[in-house]
Each structure stands twice: as structure tokens, then as C-alpha cells.
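Coming up is one lone chain in C-alpha cells, specifically the form predicted alone.
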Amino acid sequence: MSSHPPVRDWATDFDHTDPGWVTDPFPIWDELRETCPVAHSDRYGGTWLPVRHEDVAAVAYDTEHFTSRQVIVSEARPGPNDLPAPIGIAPPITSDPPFHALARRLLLPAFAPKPIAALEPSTRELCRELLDATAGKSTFDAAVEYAQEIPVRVIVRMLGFPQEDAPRFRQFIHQIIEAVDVPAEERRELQDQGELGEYFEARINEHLANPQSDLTTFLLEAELDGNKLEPDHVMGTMILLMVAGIDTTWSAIGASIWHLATHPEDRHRLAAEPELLPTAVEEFLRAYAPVTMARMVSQDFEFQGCPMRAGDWMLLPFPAANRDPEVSRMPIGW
């Protein structure tokens, strides 16, 4: 929850940690599309917010004026040497072209259909175990007891880490993703890479001594231009897989459950027509896209009539773009 004062004008003072945004951002996006499609706020040292599909896509593909060197809007703004090019702190998501393409391409074999399909039986069994654990309960928190448990355990397994370490990953996620509105110095202390870095360094050393058939060993053995990856590249990508694999997945599962809980007509239809499930999954991912990430303005220029300065944040709400009526006729449906 935000520690900032409440937002009074979303066009000139927006804050993505404000309780109003967190609880129900959809009417905020709808109003901004009509009145101020590229909003601005002085918070976080200067932040811009496009909400139309056209503008979000334009920023996402414009690597000349926007850099991915930092993808989380927070009070702790990166300095010129904080995120060295071209790797970035969490490649490939924090890498700019042309390095981004190389860093992304080397991961593709690990996420090809065959290795991912091999995870399905154990993941289904995990889901059954979590649901069985709710037997006899009149109510339970589906977000905490179900949605948040799945990706943590699956990612731990993919990385080849001990399952008993899974709860620690929730703390890591909080440090990196959630505590974005605390003062810069406090955030730096909270996000001190000490514990996180020491944990991953220990797992890397274990895998160097005893290679396994998992993502950690895959990264340790991967090569770019005939050379093994730099240690910072290996650890940064592992941290990215943890953060991106866990936070986005539990958000997507939780949002889908929330939708079905608040739209009984959709829940009843899926129960009666299970063949619609693949389409429903795609619609959940579109309408409740679990990614709102950032770019930074890399040079002074004007975008959609807005004078942007180098170093400004650009927050990209992909679910807002996906709900733009210019490209989507309905909020959700199948």
C-alpha cells in the first residue's frame, strides 16, 4: 500500500501505488483515455503514463528514445553507473538492443514446448494438492493459499533450488517489486542485494560443483559468441526468472479467480462449456495482463505533444492498452 498522499488528479498527479489504482484502475484508465491519454506526475521524480494501445505500443517499440535500463518505477532512481550496459541488472528485460536480442535468444531453448511440457504433470499435481488442502474449509484465501503458492514452487523447481526455500522467494519479491514508494534510501536498504545476492551465489556454487538438469545449470553452461556468460549476467537472469516468473503468474491466476468469483455468469458458462477454457485463458491474460513495467526516457524529446526529459520514467500499463476500445470491443468475453 502506498505511503504517498492520496491522488487528487489522475491526469497530473497519478500514482500506481495509490489505493484507488490498486483497488480498481479500470475507470481511471477509461477517463484518462478520453481526457488525458498521456498523463504526468511529479511523483518518483517525474513520471509519464500513456493509456491508449497506440501510445503504449509506440513506447514499447521505440528503443531510440526509451531505454529499458530500469523497468520498475520507484523512488530509487538509477545513477549513470548503477546499471552498466549492455547487460543491465536483469537481462534480457533490462537490456537494450542489440544485446537484448542476444540475451533473449539464448533463453529460448529452455522455454521451448518440450521442456515446458515436462513440467505439466508435477504442476498439475501441485495444484491438486493445494486444492485438497482446502477440503473442509468454509472459506479460504484463494490468492494467498492457491495462486501465490503455484509459481513460487514451480520456479524453485525450474531453477533447481530446495523446495523448502520457496517461502523466501515471497520476501525477495516484496523487496524488489512491492516496496516501490518508500524513500529512496530506505528502498536501497530494503533492496540491498546482500541477502538475495548471497542466496543466489550459494546456489550457483552448488550447481558449479554438481551440475543438474535445470535452469541454473543451463545458464552456467550457456554461451554468447563462444564465451560463457558473465557472472552478473547469470545471476541477473536468474533473479529475473524468479521475479518475472512468480509475480506475473500469481497475479494472472489471482485476477482470473477474482473475475470468476465476481462474474458468476462466466463461471457457470465455463463449467457448462469446458471447451471454452483455452479461449477464456487468453481473455484473462488480455484483460488482466499481469505486467505494468517501465521505461526511462533516454533523451529530451516530445512524445504526443508532451515535452519529455532524459531520465523521466515512462510507466506502461499493458492491461490498460489491452482494454482500449479502439482495439477491443469488450472488457472481457469469449
Second form
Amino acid sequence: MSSHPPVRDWATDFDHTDPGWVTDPFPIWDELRETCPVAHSDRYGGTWLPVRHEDVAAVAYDTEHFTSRQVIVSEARPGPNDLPAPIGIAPPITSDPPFHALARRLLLPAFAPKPIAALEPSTRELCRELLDATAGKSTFDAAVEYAQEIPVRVIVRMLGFPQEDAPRFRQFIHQIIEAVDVPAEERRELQDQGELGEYFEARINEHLANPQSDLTTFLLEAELDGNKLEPDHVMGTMILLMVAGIDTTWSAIGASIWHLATHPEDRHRLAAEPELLPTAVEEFLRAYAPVTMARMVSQDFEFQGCPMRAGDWMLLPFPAANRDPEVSRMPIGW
Amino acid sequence: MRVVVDSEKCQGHNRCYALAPEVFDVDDLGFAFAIFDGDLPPELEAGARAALSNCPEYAITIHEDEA
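Given the form predicted alone above, produce the structure of the same protein in the form predicted together with the partner chain.
In what comes next, the whole complex appears, and the chain from above leads the way.
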């Protein structure tokens, strides 16, 4: 749903909340790749859109000209009261080098193969329960009743929050990731972390009083250069883990189910040859990459012949890069 | 065939370890390294190639044997 006027020209007026993009962005990217590989829009105060793999990668790696200070394009631009780079509001995703590497490395032990493998049995059980609950229904929304439930419940468990709070997380995610086309003032109120901040603060205080073997206690006890993390850092990273853990995963699962629903030949082949699943999952993650991050231009300069101005948004559609025929085989297949 | 992981480029995505655990192992932070210093057993070459083409950081290189 978009509160913005319809897009008239994708090269000069694009909007990633437009129903045309939300429903089927692939032909838009395919056309831009041929006609205008770095598109521009005056919306959101000025936004650029590279769609070729080479350009998306160049921006993602160029931390000198592009900052990660704000990674979600919205009407609300970072103000003087927002935490500046290099830490940002949700480290490490909003951090710039060299702090980014430190904040990221801090999280890695919790996401190494062994601790993640330990979550597999309970996650499989959860998935079976969700499928059992659909028994007897001739149709149901697999995105809502299956895909969306999985990461919400898993991340709530990882953070050590009460399972009955899982439904509240959907609203939090909507505020942060989806409500990006609301007016700046409304966006600021959403970002003000009122209810969300209070909720996380309560859980942090519980964990300070009673440490657990979960991600929340892990963060509260983590150290950088011999010091515990700043409270803002802990809160920002918890919010990041919640948002990034949930939104990306439900989008990836939902898009994969959508692909299989609309490509019966792929569905039949996977059912007949389940040993192909790991390859199929890699393909889903490539072609339906569930992340479109943003950068902000940090200084005036020229990129691919386009005049970047400090403060312009740079939207990075990773699935568009992954579908660039220069680097990838299309269509999707295995 | 020899396989090498560039530890400067590796960001710990673990795709190689997931696809070819006989060829790659990871440390406690999830950073990958190649298990074999020398030539890979031929039956592991396909796994090494799958890891190479799926590494998001292009951190893996494969050196084919001189014919």
C-alpha cells in the first residue's frame, strides 16, 4: 500500500512502495538495466537506484562516498539528534568502518554453524506444527500462516522473550520496514521507539536481573575493547536482530513458496529429487534476495555520470543485481 | 585441484561450509578455511566448485592442476 501518487516513469520518478514495484519489480529492473542503469527520483528528498550488479556492488563497497548511517529509505532523514555514523541506531548494519567490523565480529559466535545447528530440531518441530494447523483447509495464505510465523517465533526464542509476545513483533516490523512512505513527522513518531523501546527496555532489565543463556544476555555481557557495550548499542543491535532476523526470513520463505506455487515443474522436480533442495535454496536466495538496503551519499561526487549530492538516498536492490545477466544465469533453475 | 580461502575477504557467511563440509571448516567466529593444504580428492571437487560459485564475497579461489 502506498500513499504516494502512481509512478509515471521508472527512470525519473521511481518509488519502491508503488504497487507496480511491490507486485512485480523484475520487469522494471530488466528495463532499467538496458535503458537507465542508475535511475533517479525526486521522491523521499532525492533517491538514486542502480540496478546493474557492477554498480550495486561498487556502491556497497564504497564506504568513503556512501554511509550506512541510515539504511531504510523513508521521508524521515537523519536529524541532528540521531546517533551519527560510525555507530548509528542499529549497529552493525547502520555502522561505517572501522566500527562496523568490530560490531559485526561481536555477533559472529552466536551465528556460527554450531549454535545455529542446535536450533534446527525445535525449528523443524515449529514448522511441522504450523503445517499441522492448516490441516483440513483447502486454501490458506502460506505467507501469513506459515512463512511469517517461523522467524517471529524463532527470534523471540533466541532473544529469550516470552513466546506469547510473538504477535507484537509483526506490528514492530511493519512500523520499521513497511511504513516507509508515511509523512516525515509520522515516520519520526514511529521511529521514536515509544512502544518498541519500552518493550526492549523491559526485557533488558529482566535479563540484567536474571541472566539467561540467550542472545539478550550474550549482548549485555559482550565487550568491545574491554568495556561492556553502550546501552544504545545493545538496544540498537537487539532491534536489528529482530527486524533483520524476521523480515528477511519471512520474505525469503514466502517468495520461495510463491515461486514453487507458480512454477509447478520446479515443485514437482524438488518433490521427486529432494537432494536438490540445498541448490534450490541458494537459487531462491539469489533470485528473490529479500534485502534491499539503502546508503546515503556522504559527499558530493559523480557516480556513473550521475551528480550525487551529499544526503541523497541510494537504494540498493540486491535481487536486481543478482538477476543481472552479466553475472547470473537466468531464469532461476537448478 | 587446490582450493584457497582468502581470510581477508571471508565475512563468515558459511555458504562453503554448508555446501562442502568435507572441503571447508570454520572457526568459532564462523570464518572459513580449506581443510586440505594440497590436492583435493577428486570426489570433493564438485563441492569445492559449488562453494566457489556461491561465496558472496568471492573469497574462494581454485587452482586447477597443471596438465
